[in-house]
Amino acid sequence: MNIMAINGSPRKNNNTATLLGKTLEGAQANGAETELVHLYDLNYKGCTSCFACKRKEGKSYGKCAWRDDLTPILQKIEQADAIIMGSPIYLCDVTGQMHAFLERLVFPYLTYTEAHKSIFGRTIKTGFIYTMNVTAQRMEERGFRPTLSWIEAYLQNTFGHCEALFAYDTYQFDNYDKYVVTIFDEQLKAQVRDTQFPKDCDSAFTMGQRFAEKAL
């Protein structure tokens, strides 16, 4: 069992990376081999609309033809048993690096046929972890959910399975006194960090355990 985690945050040791690490710990506890990829370490672009992945009898049909640092990651995913992605929310959506990754990951497998039938060829487990410094209520009020649900829908359609984990009201700065921040209460943020975030970590660990169980 091979499980990959994809970190779409520029930070390697903060909320998103921590939760992804917990999923891999859970997977390892069930005997899986794991790998964590930090997208911000890689030099790549999003989809360039070359359509080589759609060309009839083309050598890149169903595969991304562009060659850059993302190419070996996409090749590994072809053989993976599960993928867990994570991103903080920037401007009501996942980070630019994560969005570019998703374009390159999903588009080659989706055909321009009825219901955008996938040609990935098998079903694997995929998961998405979202971290954000707003509450669940604010997420709904600001309309984050419809945007994010499309990500899950594409992953579900492409790979046959997707589940999501949300971490709300996360602690953003090491020291709030150093920044101009008037809309957040640091004490309340610290309370969430100390009481809720450990529960989020437990949920991530459990996700990893489930993903390391036998294939769907």
Ligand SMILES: Cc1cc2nc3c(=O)[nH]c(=O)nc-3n(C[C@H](O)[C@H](O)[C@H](O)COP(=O)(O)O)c2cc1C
Contents of the next structure:
Amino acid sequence: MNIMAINGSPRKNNNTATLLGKTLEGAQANGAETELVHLYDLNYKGCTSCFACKRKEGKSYGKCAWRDDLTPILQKIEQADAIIMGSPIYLCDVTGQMHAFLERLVFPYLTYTEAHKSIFGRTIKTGFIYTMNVTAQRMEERGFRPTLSWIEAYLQNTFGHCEALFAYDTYQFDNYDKYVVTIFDEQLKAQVRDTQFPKDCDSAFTMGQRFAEKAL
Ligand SMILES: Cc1cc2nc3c(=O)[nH]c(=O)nc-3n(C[C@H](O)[C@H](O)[C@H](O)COP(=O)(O)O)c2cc1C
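Alt. form predicted together with the ligand, vs. the form predicted alone above:
Full assembly next; the chain just shown is listed first.
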């Protein structure tokens, strides 16, 4: 069992990376081999609309033909038993790097045929972890949950499975005193960090354990 985690945060040791690390700890506890990829270490573009992945009898049919640092990662995903992605919310969506990654991951497998039939060829587990400053209620009020649901729908369609995990009201700065912040109360943030975030870590750990249990 080989499980890959993809970190869409520029920060390697903060909320998103911590939760992804917990999923991999859970997976390792159940015997899986794991790898964590930091997208911000890689030099790559989103889909360039070359359509080589859709060309009739093309040698790259169903595969991304663009060559850059993402190429070996996409090749490894072809063999993976599960993928767990994570991203902070930036401007009510996933980060630009994560979005570019998703374009390159999903679009080659998505066919322009009825129901966008996937040509990935296997069913594997996928997970998506979102971390954000706002509370669950504020996410609904701001109306960006449906945007995120589309990501899960594309992953479900492509790989046959997707589940999401949300970490709200995250602690953003190492020291709130250093920054101009009037809309967040540091003490309330610290309380969430000390009480809720450990529970989110537990949920991430059990997600990793479940993902490593058996292939779909
Ligand atoms: C450029 C930028 C845009 C952000 N936009 C949002 C947003 O729209 N909604 C939100 O809830 N949090 C937003 N945040 C906060 C992050 O999503 C939050 O701090 C997240 O947990 C950071 O993840 P990390 O610790 O893994 O980097 C933004 C942060 C940055 C740097």
